[in-house]
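In the block that follows, a single chain appears as structure tokens, in the form predicted on its own.
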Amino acid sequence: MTAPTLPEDSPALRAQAIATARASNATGINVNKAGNVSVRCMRGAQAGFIITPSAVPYDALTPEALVFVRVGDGRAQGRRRASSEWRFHRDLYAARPELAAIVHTHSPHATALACHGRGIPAFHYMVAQAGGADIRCAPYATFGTPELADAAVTAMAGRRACLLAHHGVIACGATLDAALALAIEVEHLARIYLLALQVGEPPVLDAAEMTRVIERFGSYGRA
């Protein structure tokens, strides 16, 4: 896939950052300082993405407090330290040229699958919003390991979200607002998916309809 043209590292960009990350608290996906929100920049000539720093709360941030950090090397230029799971935002993008945003949260519901170690099968077609025919779950690894960042992008594969298995949940998209909606969908996925549980394991969908409607999400909205 074409990778999308970068806006320069500005007031504004880290402002809209700020905004996402405030949003997933707002919409129940994230509490306190959970999670974190990233997007591709540039600074100059330097490819990166500035990425919400560690341990400070979202309401308290302010577009000098994000931190730009690297895709190339990894290295990080702020007044604080990036957040501690820089590195599968790191890898993802260095993987998968076409994402620009990525959203990480600690859903409520999509991490209780994810302490199973149980991703979201395609038991309603919205599954493939993600992507593909399901939403993989990334074996477990410490946080801000580059054994985590290693099972998030092999999870990623195809895909535009995974969940990470004892952990949280992993949103990308070309934009901070796609990435967001994403988060939010697979949260709402995961709630129906658990409350479809208490019935018995669901049927899935086949293979070749999950094909029909990626390709239909492909041309969903256009004239």
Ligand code: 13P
Second form
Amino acid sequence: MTAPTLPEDSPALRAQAIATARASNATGINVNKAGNVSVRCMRGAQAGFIITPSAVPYDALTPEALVFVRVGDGRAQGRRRASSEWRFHRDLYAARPELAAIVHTHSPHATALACHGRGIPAFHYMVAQAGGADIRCAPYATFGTPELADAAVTAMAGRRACLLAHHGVIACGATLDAALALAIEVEHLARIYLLALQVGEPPVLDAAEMTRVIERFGSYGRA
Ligand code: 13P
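The form predicted together with the named molecule, contrasted with the form predicted on its own above:
First the chain shown before, then all remaining chains and molecules of the complex.
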């Protein structure tokens, strides 16, 4: 588990952020330099996060290329320019203290749904992995804008993942591993949903059942 209070220059934290970005390519949820990755950390007494730099291929990432951004005012400190999406990372960290890592992707099946402005309804119980009875799709706004950050925070209310219309996916977690796993899960669910749609709109599980599933997930995997 990544402690959110690790210092921003922690070699282990920087290595894990780079490994997560590379894993997003290796697992096929990103290609080339799509997406970005961040994780909470501290710079002295300043709370913030390190984020992948803008437009640097993940294979070429070095620990020094990651950029520290203050949560308080969005001020970036680093040798490179922070990801163009630093605003929605910042606004999500500011709004959601329990989230400590964010993975953004353009994963193909989820993005295909998002291009129709469609989220993922409770057609399958695993949708609850994102924290609720559906995975919403935020309305379109230009990448990197405060409007996109606002839309993302709204779509993410009570959830750990959302789609972004005509754009992609945001998945969050308490750790980088959790955020990456959820990004992969969202892509997998979107793929199944698109398959199910081939024979018509599938029925959805009702709210009571999804509440039961969310409760059971609370103890799932615990000895
Ligand atoms: P950055 O290279 O600036 O992170 O942009 C990639 C992206 O996916 C923007 O949405």
